[in-house]
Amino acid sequence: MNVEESFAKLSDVKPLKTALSRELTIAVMGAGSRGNEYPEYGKLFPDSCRVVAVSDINEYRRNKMAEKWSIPADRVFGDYHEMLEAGKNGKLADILLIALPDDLHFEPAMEAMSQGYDILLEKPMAQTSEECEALLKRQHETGVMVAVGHVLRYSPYFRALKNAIDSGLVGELVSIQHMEPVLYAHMAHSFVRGNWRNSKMTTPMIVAKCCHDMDLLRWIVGKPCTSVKAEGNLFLFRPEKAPEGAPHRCTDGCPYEATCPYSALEIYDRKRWFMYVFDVPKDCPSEQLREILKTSDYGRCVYHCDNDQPDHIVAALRFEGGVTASFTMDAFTPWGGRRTRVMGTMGFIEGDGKTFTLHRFDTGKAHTWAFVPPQGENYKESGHAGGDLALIRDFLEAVDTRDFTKLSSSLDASVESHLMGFSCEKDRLFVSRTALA
């Protein structure tokens, strides 16, 4: 098969709809963004799956999910412990979806495996490498199916990119340059003001945000990582970087607010980004939203938060066989979406998360790949460029058939990529400490 034929086959995708032997039931822990996104598969493809129980301490969110899925009152819980307690008398569903905050993944996952649930566990798996290893040990002991939400593996773009490498279109793989650009406002929202702002409360940035990237690199290379080195720090979002006289809240008459790109009024009120965190309509009156910002964490000045996550990271990784990869996470970009360069002995690939171009050394020709969804497919309904729905499809198939190979990522592989991230963080902090000595 020539290069043109091989390249054309990269666009072959598996249909999103799957045929199951029965409708599978889901209990949801955490009715936020991710807790709502995955079960949407059941709305697009009726009789595939449905939510039959929900747990969330936020009354608005749990009631909204209960109404959407017609969940009976005795299956609507507040704290996740209530759902786990009810499960001791028999599983509430075939599948438990754990989409709680990062620091609440380990305990319910460990207990739920003992109760016999198959689990879809939102990333990151846990807060430490030791907890990740404990989860893997429990999964091996119980034999239940556990998948981590590494959705990028399932997107058509990254599947095509991996297939291009595996099929030899770049010759032998030599090295990869991979970048995670975090939109400047996303950094301020999630990792300065938001739920992932503090590594001790959640997980380190390279795990909380970049475990997708560690997973992608391990998956694309296809061999164990043998060495990591990392640098990075919190450069901007610190008190000493605050403009003179800046108050602790953007709503307190900040003299710099009108020109500050990180202003809460600019991001949430004027642009109406990330509105899902407020549990109000996107078009709610400015007066109402500004009142919320006066007391919400999201109304704080980015220079006066309890954050410690680095806003830039550089990591160097070596894999078995000599392949190397460089990874950067940068918070100061006007866009999101991963950027990747692949260097091989016969070709070079450069991609931006939507399209990629292969440059062949032998012919001098360039071949560009762009995903065109098959007619009738619902990729526009799926987050992460189709990855969300493709992940739940494969997970449902795996649960239905009890075939672990239906999943692109085993729990063993997910643990390995998490350990890569934790190792990078350990190395980054060690360098910082020695530099200050």
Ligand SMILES: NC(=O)c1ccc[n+]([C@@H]2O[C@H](COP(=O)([O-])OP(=O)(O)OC[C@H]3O[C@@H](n4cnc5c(N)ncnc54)[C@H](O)[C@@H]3O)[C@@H](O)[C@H]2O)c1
Contents of the next structure:
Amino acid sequence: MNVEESFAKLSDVKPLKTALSRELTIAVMGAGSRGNEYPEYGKLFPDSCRVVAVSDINEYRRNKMAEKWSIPADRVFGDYHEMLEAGKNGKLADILLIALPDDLHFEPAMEAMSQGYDILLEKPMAQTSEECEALLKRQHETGVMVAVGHVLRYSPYFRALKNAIDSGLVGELVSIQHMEPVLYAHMAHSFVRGNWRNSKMTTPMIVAKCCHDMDLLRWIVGKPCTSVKAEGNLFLFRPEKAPEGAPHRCTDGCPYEATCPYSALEIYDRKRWFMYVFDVPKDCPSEQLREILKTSDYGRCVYHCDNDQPDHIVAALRFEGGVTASFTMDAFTPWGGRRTRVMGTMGFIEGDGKTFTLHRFDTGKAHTWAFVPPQGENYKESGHAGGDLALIRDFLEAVDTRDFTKLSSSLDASVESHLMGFSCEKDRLFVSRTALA
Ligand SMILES: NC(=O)c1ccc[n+]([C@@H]2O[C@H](COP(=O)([O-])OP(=O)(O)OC[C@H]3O[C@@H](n4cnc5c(N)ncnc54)[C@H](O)[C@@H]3O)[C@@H](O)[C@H]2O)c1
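Beyond the form predicted on its own, can we have the form predicted in complex with this ligand?
Full assembly next; the chain just shown is listed first.
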């Protein structure tokens, strides 16, 4: 096959709809953003999957999900322990979706495996490398199927990029430059004010946010990582960087509010970004939202939060056989969407998360790939460049057929990339301590 033909084949995108032998049932732990995202597949393709039990300590969210899926009252639980307790008398569903906060993944996953559930476990799978290994051991003992939420592996964009490399379009792979631009407001929302602000409460940034990137690099290279080095720190969001006299809340008449790009009033009220965390309609009155911001974590000044996550990280990775990768996570960008450059002996690829261009050294030609969404009612865009719904599709297929090979983000595959992240964090902290000494 010549380059043109190989490149054209990259456009063969797997259809979102799949044929299953029966409808699979799902019990959801954590009816927040992620807990709602994956089951959407069942709404898009009726008879594929259905939520039959829910657990959430937030009454509004669990009731909303119960209503959406007509879940009977005896299958609606508060704390996840109640759902685990009920599962001791027999599984509540074929699949358990664990979409709880990061610090509540390990314990329920361990117990649920023993109860015989196949599990869709949100990333990060656990908070330490020891816990990751323990999960893998339990999975091997129980023989259940576990998928980790490494959704980017399933997005048509990253699949095409990997296929391009695997089919030799850049010759032999030599090195990769990969960047995760977080977006300044997303950093402020999730990693300064929000749920992932403190590495001790959740997981270090390189795992919480960048386990996707460690995972992509390991997956694309296709060989074990043999060494990591990392640097990074919290440059901006610290008390000493606060403008003089800035109050602790944006709602307290901050004199800098009108010009501060991180202002809670600007991000939430005027722009209406990230509204899903407030459990109010996106178009709720300004007064109502400002009242919420007076007490919510999201109304705090970004310089006066209990945060410790780095706002920039650089890492250097080496893989078996000599391939290297450099990785950058940066908060200070005007957009999200991973940027990747791939260097090979015969070609170079540059991509921005939506399209990528292959430049061949032998012909001097450039070939551009872009995702063309299939026409028809059986397609829907989803988060992570389509990865969210594609992951649940493959997971349902794997559970239905008991064919583990249909699953790209297995626990085995995911443990390794989590360990890369934890190793980066260890190295980053070691470097920081040395510098301070
Ligand atoms: N795969 C991805 O790309 C991706 C993207 C975003 C988040 N995540 C991960 O998904 C997980 C969930 O994130 P989210 O954005 O949906 O958060 P979220 O806050 O929207 O949802 C978590 C839900 O868990 C509930 N909860 C908390 N403690 C509970 C308990 N003890 N018992 C029952 N319910 C409880 C909360 O009330 C909340 O509704 C996190 O671990 C996060 O890191 C993954």
